[in-house]
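Presented below, as structure tokens, is a lone chain in the form predicted on its own.
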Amino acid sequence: MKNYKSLLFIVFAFGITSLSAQNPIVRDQFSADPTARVFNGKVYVFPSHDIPTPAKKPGRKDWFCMEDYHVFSSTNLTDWKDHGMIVSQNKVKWVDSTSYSMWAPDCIERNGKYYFYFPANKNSTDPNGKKGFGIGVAIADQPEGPYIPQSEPIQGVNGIDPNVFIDKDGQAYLYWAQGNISVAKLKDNMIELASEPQVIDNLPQKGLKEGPFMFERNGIYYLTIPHVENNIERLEYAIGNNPMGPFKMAGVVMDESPLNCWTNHQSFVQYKGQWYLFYHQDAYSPKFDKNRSISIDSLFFNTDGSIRKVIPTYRGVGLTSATENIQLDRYSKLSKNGASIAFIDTVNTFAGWKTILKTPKAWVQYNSVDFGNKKFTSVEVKAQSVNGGIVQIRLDKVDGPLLAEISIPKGNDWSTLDTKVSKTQNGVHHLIVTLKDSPVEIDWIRFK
């Protein structure tokens, strides 16, 4: 951010905020393969977390590395809390802590505590000199934590990517991976299994199946999974009317990831009344997908209970005050000549994305903006403008009301400007920015 040349700050308001309300939500680390849970009003998030192939790793290099998780919250799906490391390889007595391999996780509320679900390299082998795969418990009085691990792993699972489901008549199952998708139920006291694993028929007979997410609606139970169908996974779904099947394939929830991301992993949560799809992709790393960002879009049901596809989306879920940094990057619509989009630093890409305005009535759209009932008598912009540029920030369209013309002055030192806006707004708007001449570079925008 700072290596630009020609860098500039206009400065109309002051103070600075966290991000928020854009895919990726987890903007300062990787984080992949999430299940969003309700607990007590919030929605928490439980991710896997990549990271970087330590040096001391043993085995393949180029490959998925993850030693710990992490858990976030969130009230209104914009601002996000980290409440850190739950669980890690180092702290758990039945896991190879040389393994790297805390992969999918789920986790659940019964009778006050949380019960967390993942899956480890083992640290001791099989009959066939093999550690493999077990899936762990760790309970805790409040889903921030703290867990505490059991000290073995669930017997008579060995797989990945557990996902655990209970029903309306308070039975709980447990889902796995493992080649296919298995399912059983569980004892009430979530760490044992209460009936034989049994594999899940009439799913994908080619192909990888991984990851499973149970969830029911309107009597419905919908058994969702990545499935590799070409190259890439893609979601998909199966429905039945028994948590145990049988099920029968419905339909696609998302595909192929547009950024090449190999992965996918899937969540669905009701929040308020709205339905939500939790996914991944690698739009921090785009040339190496073992390192993902999770992010959310809403999700809908046609009348028959099916699933509408969902489309991936840089804007993402919520309201972004107008207060905060308003990332242009992470649009909602663009116009097709003109405007692109760019990492800041190609080496830190958690420093995010700028928006470039190439050329004349080149626009970017960013939608959702609440003004609330405050009044707005200033915007601040951070840009950056080789030869100087002239940009205008309109509500709701293209053509619609100008709230501020600002002229971006060439030169290579910081500078700070102080302009009004031309028109106070209240309540919710869509933001489009259009230039008027010489290119632009945008970092964000914000009010006050």
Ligand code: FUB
Second form
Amino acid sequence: MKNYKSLLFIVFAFGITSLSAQNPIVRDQFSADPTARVFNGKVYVFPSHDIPTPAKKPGRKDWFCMEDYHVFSSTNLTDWKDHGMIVSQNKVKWVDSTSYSMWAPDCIERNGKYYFYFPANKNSTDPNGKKGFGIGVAIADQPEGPYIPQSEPIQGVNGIDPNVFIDKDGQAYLYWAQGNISVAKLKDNMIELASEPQVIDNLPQKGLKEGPFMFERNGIYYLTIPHVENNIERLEYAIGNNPMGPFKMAGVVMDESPLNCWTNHQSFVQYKGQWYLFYHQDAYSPKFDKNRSISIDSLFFNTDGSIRKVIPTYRGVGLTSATENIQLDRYSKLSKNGASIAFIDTVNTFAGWKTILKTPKAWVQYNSVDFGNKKFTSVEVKAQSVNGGIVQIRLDKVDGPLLAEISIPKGNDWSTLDTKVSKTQNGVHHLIVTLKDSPVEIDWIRFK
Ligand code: FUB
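Swap state to the form predicted together with this ligand from the form predicted on its own:
Everything in the complex follows now, all chains and molecules, and the chain you saw is the first one.
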């Protein structure tokens, strides 16, 4: 409830009227490996940018394929603005521009400059005769860019998944992965190491570890990693009292993906008093898990500082305005029987999902719809029903106040129906849509 109140505060304080808090948060392109940061009162997300493998790409076609980075920002964690491409493999001198290997990045602010760290395959061997992954830095005056890439990667670092943490005393640390997780201090210029790389020990010996993300809370340093304990990655964390360790494994933040995405990749951010976990799954690409999509869910700590496990949701965070298309398929709860979701278009999955209510009494619940203080007189429903069916919309509970009963005409096409509603209630409510008789498919509903 506290969370809803702070979101209501955001709505009123910033005059945002249209919120659509649903997972995944980027819905027109693939996105992965999200690093979220708060800069100048906004949340910025720096993800990787997965693309379907182009025919011209040499080597494996069934592998990660990433040629550039975009940055996104939001003031409410629900409406995200894409600021466009900030760094491309074609514009960095040291990167092999045929490698499509721009993997998980990070970005951090220091003295008014924004340092964007990214891994990529090098286009030549280094003085030690090594090619492989280097980690580069691109620098900007604003989080949105433009970013100017350095002409060389950071010397002395081979690996992926850079993460930078600046401690309270101003010392910056670079973490990265290469089988193990390594750390080194960074000089104040943020582009050179200030200490020898050190492998962090006491992390699990067995199973791939990658994607380090460090944060500090109440004097505890949390080193978080995706780790393959079983067959695919899950998010785990270790704690210590120093950014360089020693660390002790402390638990699981998120279990293996229910969608069976082999990778996951995390960042943690506190925004307006609430902690959030950013992560990815393969929501729009269930058959090819190298085309991923980023999501957010709320994160909570126990009083001893341990992290409560996060269960990935479709609903995500925040409020949804009653006046916008409420995508019930991003549900909070579904009845055990007779309710499911499916892609609207299995080829163009970015068209989203539909909710299928098949058997009488099947229902779907969508939480935290904001009716504000307006009066609503009707509800629009985009739906279809082969035999013609009836759904009821109720508030807060399966047997809560009935807002409307809607008859979906018989047919094989989507239609948008406008039905009168009995008095809606002000404020934030959950919606429950229940089937009365023959099967119905619903794309969205919205109040007018
Ligand atoms: O996105 C490519 C790689 O997959 C990242 O660098 C890893 O962390 C994993 O998410």
